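What follows is a single chain, given as structure tokens, in the form predicted alone.
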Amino acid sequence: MSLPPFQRFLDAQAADVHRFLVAAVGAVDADDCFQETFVSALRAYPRLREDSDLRAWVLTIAHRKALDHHRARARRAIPASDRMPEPVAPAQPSALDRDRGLWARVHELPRKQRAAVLLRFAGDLSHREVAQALGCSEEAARRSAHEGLKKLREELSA
């Protein structure tokens, strides 16, 4: 079976890879990670194998991309302006504000735990995947996975 061509294979994977990573960077910069994604992945798609998982591979790409926005804006400096002003009144929270709350934990957990949370559930990928993707044993991106679950349990419960 042969590669279909890149467009097809932009179009059947944009949705999963932008989900994945505004839920790891955060819906402003997600599509800066997306662009940067796919043009690493239009550069490597002559070289790949005709039997990849093309899905893990772009998810791959996306995580790593993730990871260097994050290292990125580590190395940031933060203008004293760019403070955000204390809200006036505090409001209820919506759905969208729990949300943000659980997703702003989730960037909290350790670097493996976080990776395996965000690639099993919001890139929805299996265990064997999210094992290939981060470069370890299927027991261990399951571990990371159930380890990160378990912190954010706690953590929600209290």
The other form holds:
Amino acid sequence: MSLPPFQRFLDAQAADVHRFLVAAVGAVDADDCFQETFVSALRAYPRLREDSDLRAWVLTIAHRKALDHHRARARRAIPASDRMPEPVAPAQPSALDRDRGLWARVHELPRKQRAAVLLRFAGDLSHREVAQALGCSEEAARRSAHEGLKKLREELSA
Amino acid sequence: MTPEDLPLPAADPDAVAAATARFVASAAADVDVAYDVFETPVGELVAAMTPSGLVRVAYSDWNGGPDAVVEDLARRLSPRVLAAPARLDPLRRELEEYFDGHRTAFAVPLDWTLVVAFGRRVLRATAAIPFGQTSTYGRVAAAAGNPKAARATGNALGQNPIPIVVPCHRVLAAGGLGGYTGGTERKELLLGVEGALPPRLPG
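Starting from the form predicted alone shown above, please give the structure in the form predicted together with the partner chain.
The complete assembly is shown below, putting the previous chain first.
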């Protein structure tokens, strides 16, 4: 048993990582984060333990890149009065638009809840894997995801 | 809201492919092993480059298929293996010229990492046999510094990790064609390209 060639790892994980990043940072910025995720993964890959869960590992890296992205965006944030007007929404939002809107709301959650909801539901990791990615207890990961969902539900029904 | 109300974002295969291609283009220079799989007149080859040079040429059908070759490289060299066809452009070009009869020597640098000790001396001696000429196991053994090691020489040639470019097909048995890593048909074809096919022996 040894690490698979990086190419095989890339082929196996690219779709899941991209989908997670689209949910985490939006389609426009997902490409940059995707690139940074796999560049970091390539660098660290030979030091990885052979029995590692590669999917949880690379999604943890993607989560950190998404976090960096959110921090950078917060630093760049401009006052509301200077913002360009929002583009006009299409009259009949498609299912895809609705999903995007939902994930955009996830971005506004408090940091821990956002991370837990994204890793659990966009990354499809178990609560235990989410806990490892976030460096918290499984119970705390479960609670953060639960609270995040609760908050989304409240916002949607408001 | 239940988890079921938060659907996984739709996967977009085109976007994934584009992002992956962009990553490979940016990372190709940093990988330890870049490989490509391509067709030639002697069948499908898997070829791999390290930063030092060409480290492996394998006949797909003779080595368990591209996946097996790539996994073997990951095990023996480094797991940082990536399909990066552009890194193999010079080799592909030289092979085309060779099979078209316009090239008698390969210029791509070689990485000898996969062969050690006597085997490396054998293959270096083999690399010195000119286009259009042939040698024998005995003569190559002598050129490698051990005239009596004909069997070890045969083994080293049989395990040549860089066939065609390191022309083990130019080494013949005393009484005939001898074996070849890739099958004797390929050996004949390569010698034919070079105009160095020995006359067929009866029986």
